[in-house]
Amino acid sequence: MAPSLESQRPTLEDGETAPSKVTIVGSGNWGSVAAKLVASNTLKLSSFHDEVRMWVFEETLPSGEKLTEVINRTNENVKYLPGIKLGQNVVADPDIEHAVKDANMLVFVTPHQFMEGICKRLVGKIREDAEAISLIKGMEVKTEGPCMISTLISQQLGINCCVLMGANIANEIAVEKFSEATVGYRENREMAQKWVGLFGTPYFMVSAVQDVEGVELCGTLKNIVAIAAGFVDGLEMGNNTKAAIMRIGLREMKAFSKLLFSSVRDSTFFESCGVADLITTCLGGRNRKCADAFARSGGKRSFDELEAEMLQGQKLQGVSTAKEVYEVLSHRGWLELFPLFTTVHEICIGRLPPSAIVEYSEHTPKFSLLDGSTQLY
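In the form predicted in complex with another copy of the chain, let's see this chain only.
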């Protein structure tokens, strides 16, 4: 029989604040791994309440059982992270309002398209002193500016929101392969360190940078570069060309982020959320894979068709992000500053052949278009 969780809690000494209570909002593949990481730390650290609550969108399994019941009985998310013990202190809860009501540390890790609805449901239902972190990649980039998930959470719920991004393939971290991540924070360095402590383990090294926007934009823009890298693979152009395209992509990620937010720091792109996530995504990843197949077909098969065939219901984000970014660039007159982003979109919509990804002679950035723009690169 499992020991009572509370028996492991150290006594609260004078002057200590009450331990923080953590709730994970989301329970997919990455959400489940996040729960495992967090739950291993709340047991060890006296500044956290042992129990980690995890909101689970309830499903009935083929066996007829409810998903939350199976998770709470087996300590496994049998549907989204089978074979991995989450920790006995993870409690699955199908009621989102109940799951968040006692928590002062909220971890958001759902598909990005659900976040607006979730925020609306949670207004007035969370603690006033709650702090949030978003692990959600793939915000939308609208013409009037990017719709940052961290901003959505902050504005809708009236709370502070950090982000955690990085080279994070959930299944590899689940089996405790060495990895890293980056926490982006706005002002409160102490809170950022608390998130670092909550997520970090010897095999999952987390560091914090004061740059929410830079960190969050990395997690989205890398998918455009992965499409470009996939084209290079499909054209069988070799590692040399692929490395060049990845570098140009990283440069455009940096330049685009800095044009949108002057607070974005160059150094962020050396962090796990920048160069490392880019490398992982361009080596493996579904954007790369579908773009590879697209190029091999000579652009004759559509991304919709390839996605349906190759991804078993998972969604490709690079193509839609490329379109969104293209609209921003076009709207602001920046197309010529971003030859790679621009070309990716034009290949995706069939305006250019896949081989255009390396035809740069006429696409060299026009540095003179914006004052001081050479510093963007």
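Because the structure is a prediction, the values reported are computed rather than measured. Between two forms, the rigid core is defined as the largest C-alpha subset superposing within 1.5 Å. Positions refer to the first chain, counted from 1. First, how it differs from the form predicted on its own.
Superposed on the core, the two forms differ at residue 244: its CA moves 2 Å or more between the two forms. Annotation for residue 60: C-alpha shift under 2 angstroms between the two forms, rigid core superposed.
Core-superposed comparison between the two forms: the C-alpha position of residue 335 differs by no less than 2 Å.
Could you give the coordinates for the form predicted on its own, as opposed to the form predicted in complex with another copy of the chain above?
Keep in mind that what follows is only the chain, not its partners or any molecules around it.
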């Protein structure tokens, strides 16, 4: 019989649980901000070890220096979050296995398309008592159906995984403008509150809800709606049209989530991870920005080209998520039920022009949310 998690945890001589060690797996724009938030709290809270490891995918900068060396010398991610001090207790580590070795709290924050490979590298390399949280917005689509990133982490690594999503444009949080976020958890409320304590600051207010899939799907699907909002901006269709797109998008987010997971709660869509994240991403996120440029080019410039030109190495999530959701809708015969999601993908691949984003609305979706549940008819 396997020992309990409690018995596996290292303890101090007086019987108290040893401070938790935190590693951030990822170091892009949002990953660096997450490290800043976490590092400020590990110094203040006795329940955490001061040092925060941050795994950095090693790059050589134009100066010829290694990115990790510059981060550790300057206390700043000069490529992905220039001008922001991360905290002296953040240590950049280019070796992912070394970075996670002693940690019992793992924060995953990388582009979602890299996560399966990362998990495979970490199998058998992490502590048995480790807990994880995913800040990753996206999903994997396999032959058996969609797999949320938190589920991928749990299944591959054999550990519990919460999620953190919200109206979180990283650069604004980096300069300590007030923001909110939502932790989604399954059963262990005590662990959820520990994550809340690790991330929460006076300018970053975090709350917890018992709905992992709902929180995670909000964070994932809103990027598709943001692409649609960007098309509207690029075509200069105005604020009324953009508001309509956002409302219809929220309706499709809710319907899709509840069709996939009956446990998803309506109230989750009114948390920061839901309507607030949708609004901020449609107003100012990278998906909106690139989709705006795509529409202004008449669809003649590819998203790959725009991503490379406009995002300085960051990844665009909305286009790949639209493709993944389209695969799910197509496989299950749901394309007609989700005209916005469907149209976004077809515009992204050049099957339809950007102007088609408002033409689909002649078709009435075949679902009703009037009674608070999703009914197909």
